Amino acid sequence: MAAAGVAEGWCAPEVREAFPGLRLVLAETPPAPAGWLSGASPAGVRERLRALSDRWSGAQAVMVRRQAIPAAYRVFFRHIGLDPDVQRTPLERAVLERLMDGGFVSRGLLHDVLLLALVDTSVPVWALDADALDGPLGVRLSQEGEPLGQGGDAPGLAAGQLVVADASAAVAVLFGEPSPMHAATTRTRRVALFALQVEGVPAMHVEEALWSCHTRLEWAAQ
């Protein structure tokens, strides 16, 4: 059963058949004042980033891919045609950046909240502008040449890519960044959060990642 405030997105039949363990999990923050996502993160968030930085040594970073949840995402990457040694999974990429930067660097409230959830649970979470969406989110296959997002400058997609979509458009390629017109920004009033559960990743961890983001964002908006 999903945690309070967490919902499940739809999945196209052909995607469900090919990837029965794939699940799109959603949460949404309540409306907040304009500009609430701009500026530095609260002190508590920055302190948590510093504490996590101290826990991730070079040796731990090398071993991360052997942990159960990161390993499950690596397996899924290969199932969908991605080489995780070339296009790194979200946690491996975050840990590599931590080693290069000397720590998990604070880059603003939304970035930091998503990063904390990822490092704490090993589950990546993405953020969209809820007011830019047309209906509920789900996972489907792209059509040849359809745009990622909307607008004349939106890049075209190849046929058969797995995408997160609303009723009108593909808003993100699976494990890729959202389209600019759908991504949450400092102008966003309501944040739509989504996470991807794959075979081998417990639902509890996915819901914890979303709950972590939702709770920290809701607290910051007060």
Given for the second form:
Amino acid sequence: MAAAGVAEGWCAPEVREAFPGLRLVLAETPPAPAGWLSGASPAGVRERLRALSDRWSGAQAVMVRRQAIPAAYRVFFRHIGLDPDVQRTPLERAVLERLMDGGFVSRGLLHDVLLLALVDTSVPVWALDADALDGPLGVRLSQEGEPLGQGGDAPGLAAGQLVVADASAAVAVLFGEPSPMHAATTRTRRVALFALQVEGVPAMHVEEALWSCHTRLEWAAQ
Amino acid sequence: MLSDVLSDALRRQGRIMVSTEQQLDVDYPAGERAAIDSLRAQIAKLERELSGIVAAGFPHVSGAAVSERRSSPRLLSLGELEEIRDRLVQRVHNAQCRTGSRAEFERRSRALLERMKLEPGRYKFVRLPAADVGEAGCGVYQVRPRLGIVGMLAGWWELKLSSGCPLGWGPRASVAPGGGFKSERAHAFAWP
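Can you give me the structure for the form predicted together with its partner chain, which would complement the form predicted alone we have just seen?
Below is the whole assembly, all chains and molecules, this chain first.
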């Protein structure tokens, strides 16, 4: 994978057939010294969060559902059996938290970088520990009782759930948080980023979201 | 009957018999696929419609159904998609009803405001939030006596609009001209 480039993940045939517009888009940061993700975000990132906080009011939090990209995710949520008014789409959840907290609160470099990409582009991005992955990521259906992640205490999945998986395990339920074993932490040296492009979301926005995360993480690593 | 036997055999093979002379090939998976696509398109249209109604009716109209439970992302069957479509139709209908009743409430509030302007003496101390007539902000229309006690004695009443949202440090205890707390007479109807 190129340093700042993006790649496309795989989709199981039944998923591809059901959702021809679904794409898993991937990017990966170059290796950095251990501990580079710990500590506070750089001042520029925190400043950007503050600036974005000022742009979101209560009324906009409701209006966001009418914008093209958030609306596309809401429709996709319905198509996969999620109710976006109960399980909010990532952008709506972030905007709601901003209203509750009074601003986009900085919670560390990785969190902030993903949040900025989400608010800037409306496309959610998730981060994994690239060294914990086994092969490229893709979207498939889960097997009955299959663990989310690996290890004895990994929770079991029901059959037929849509998951993001590598060659050996499911690493996250679609639109859910990654398993603790695969999630990027402060010990992570290489971050694997992935975003889900659904029908109605232009590829450019997805790539911009990944590029934004990649660039900010690269700067922070230097 | 031979035609029934033939019809059953063809149906099992994924074909249906229209008549003994004419046979129409039907690809069942393709037909189901088309039905699923059609249902998804309907769900997308309903979702956009619901979002539009909720956004336009904010904060008085909500699109959320109280009884909805959390679920897991999965591939939905035709039946499940139909169920989602039907629930969305119901929610759009409910949201439209709510929008309609809100519009009626605001119309009645505006009519009351007009009457308060024309005959303030008949609506002494009646308060009408500006939000109830569809205006933004926290202002409240209230019929008050001009020049305080003098106005009360002389029957000089006027409609005033309060200055807006309360300050950050909270509301002040307001005292009516007579010394007691200000009357909080609600107007004739209220938005539920």
